[in-house]
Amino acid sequence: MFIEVRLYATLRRYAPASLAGVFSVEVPMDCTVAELLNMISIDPTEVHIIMINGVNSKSTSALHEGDRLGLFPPVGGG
């Protein structure tokens, strides 16, 4: 199944070079967010907010065909 991944801020460095942090990826059925992070080589400690279809989610959440996954790093500032 395919899902859309959107990487924000510093996580964009994990996206394919030609894309602006948005790409589609094929994952197996019943794949969790944590499993996807492992597949695309993102350290889970770098992800602070997980949104699936605009809803706050957890790394243990299952993904479904056509989902839009947004991944955000911790917010910094001063």
Given for the second form:
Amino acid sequence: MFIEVRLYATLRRYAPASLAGVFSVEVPMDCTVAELLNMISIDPTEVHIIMINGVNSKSTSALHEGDRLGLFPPVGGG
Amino acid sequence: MILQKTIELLEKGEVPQRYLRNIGTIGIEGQLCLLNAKVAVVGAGGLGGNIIESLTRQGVGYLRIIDGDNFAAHNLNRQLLATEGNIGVNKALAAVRRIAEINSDVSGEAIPQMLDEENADLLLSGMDVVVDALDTISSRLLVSKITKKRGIPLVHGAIAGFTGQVTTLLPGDIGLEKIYKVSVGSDKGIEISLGNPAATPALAAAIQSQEVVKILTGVGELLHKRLLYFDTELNIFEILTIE
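Since we've got the form predicted alone here, give me the form predicted in complex with its partner chain too.
Okay, now the whole complex, with that chain kicking things off.
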């Protein structure tokens, strides 16, 4: 199945071919967010907010065909 | 004009000139809500300076400014309260001076200390709203813990580079641990590499200030259980659902 991955801010460097950090990836059925991060070689400690279809989720959340997965690094400055 | 006299005028339906342009959006009742409110702003740097400026001009009657840090030259690019003349001056004290220059209805109280486990409960209790304008993850989580315990609304904002985020937590909500992982040895976010340019804190702070006004007046819709995330490098403005 295919998942649309959207990388934000500094995480976009993991998708250098896409200026906006958006790309599609094929994953096995019942793939979790953590497994997808591993597949695309993103360091999970860099990801603080996980959004599936605009709703916050966990690294253990299962993905489904056509999901939009948003990955956000921590923004902490003031 | 002193606060009590202003309140009496508004209660008679008379609007002091300085609030004329507020009334169309919040009404006289809303202005009275603001003048009678107590708000703590934790952090008087990039976010805090802009938030303090807005809330003072908007006419929030009492502002408690908590910051133990002093201005340094590297604050000048973005921190509204930082000037070449006050490098080395405590940020909370500078904020209270600025408040007094702008609006004599507003009582500014400077707390020139960093918020910590020892003082947080005392410094935040009795506030109608607390604003998170801090710059470390651990201090944000501390504020969130105390406001949750005390049942005080919390308006969170954070910035890095071209990006920023704002959300409002109300009593009963899960705290900021929903959006920050706690990890040993890492208390900062991507601002470490991206820095904090001039306009990003102003943008996040403006939205945080509007959240405070909406909480206190009941006008409009809050960013409650939602997080506004922006990245002006790519003109991204997204509202994410926090459950």
